[in-house]
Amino acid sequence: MLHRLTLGLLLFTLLCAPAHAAEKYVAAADCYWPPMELMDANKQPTGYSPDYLKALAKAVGIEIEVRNVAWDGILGGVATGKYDIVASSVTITEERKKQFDFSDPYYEVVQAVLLPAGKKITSLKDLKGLKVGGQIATTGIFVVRNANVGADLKEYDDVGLAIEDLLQGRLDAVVCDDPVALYYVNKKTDTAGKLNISFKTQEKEYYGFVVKKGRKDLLEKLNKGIKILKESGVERQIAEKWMGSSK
């Protein structure tokens, strides 16, 4: 009798035990870079990158929580283990690869120069002597600075603040990634029709998800998910939702 009870208890325990929980990871995103990362009406992270991560997590059987984290210091946070992933439109560069590991690319971009509607430039050289704004420590700032065209650069914590100053006449131009520029030119209600993309750089850049050096297990999961989303067409659907095109 004792044997039967023990066996029954064991079977009951096995049958009622919870299923193996999915691995959980925390991703940081600076949610002021629309339409890639922004906050929804309920103050929750949304946009292309959070949607992409949710689809990726589902594809590979993991859980990813996206948290809003200020850009200043966001890369340092993944280095110290505060979170596992940076999903904040981070351009893959050789300099950054010395300090961090990157996933395969998940979005291709070029730099765009925004001007008030009706104004134009034909090259970065035309920015000479102009007041040009951009988000601090972003590729757009680096591109203008490295071009050495003599622009008066001003860096902002939030690209939206730079665009506000542009509309108020306190800046002559703003430089940012082209999906962000398209959002402000075409989709954002209070800026649509007031701005134009006057110039785009030819050099292509690629966004990647950032992890701490040595996180090969996590990197493999991210790369597997990226491949699935590309091949299944889900990546294209997410792009159409946020940019209106399957870029």
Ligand code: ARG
Second form
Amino acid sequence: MLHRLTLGLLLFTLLCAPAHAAEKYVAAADCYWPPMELMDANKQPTGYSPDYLKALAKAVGIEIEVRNVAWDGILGGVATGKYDIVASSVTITEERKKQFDFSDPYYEVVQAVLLPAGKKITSLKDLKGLKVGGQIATTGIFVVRNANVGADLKEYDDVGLAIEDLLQGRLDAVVCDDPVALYYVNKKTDTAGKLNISFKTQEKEYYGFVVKKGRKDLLEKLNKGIKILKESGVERQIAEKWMGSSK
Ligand code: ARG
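Please supply the corresponding structure for the form predicted in complex with the ligand (the preceding block corresponds to the form predicted alone).
First the chain shown before, then all remaining chains and molecules of the complex.
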């Protein structure tokens, strides 16, 4: 009798569980932007953004799965509904806001110019006539292009390939978000010590999570989560884990 009751209860719980299951969302990240988004040894997304989303999801009672997606075209996929969120260190810009909705800002960066160790520039003007690489359609490329200093810009699918070309002498400089530049200068074993950050821009940029225009419900959850992570100090812990205490 007792046995039957237990079994009944178990079945009841199992059948009813899906009704209470957390809502599930898929986020896309280009996992070649360390330490913000990268692949772990098992080829799973890791880094600041995946950790951030995991903590955020927990804070607001949803589930978020992070998938690796190439940067070029990543924003388009959110518009066509391939995934719900782009969590790929996307800088909030007026241009992008015309096409997509952004969450509240969750991280602040500037652009950094990487040069081979020992080389120096003092302003963007010094890039005149130099071969400058960066990831295609990123704010780093936009900043150098808009500065109009006569740099010879080369756009790469992946910032790692640009840095490889810099180390091989095929480029003079690479421009990218400052935490990424710092990672290549200090942490990535095959590049550490071979590069230096010679210049940083003054203008601050802010990362936001990207959703399809009009997804108010999801935006509200993301913003609620961001607020909780900021106020609880969890955001700070995740930053310390991935960037060290420098931020
Ligand atoms: N913050 C820059 C931008 O929005 C670069 C982001 C690149 N992110 C990446 N995971 N590759 O343009």
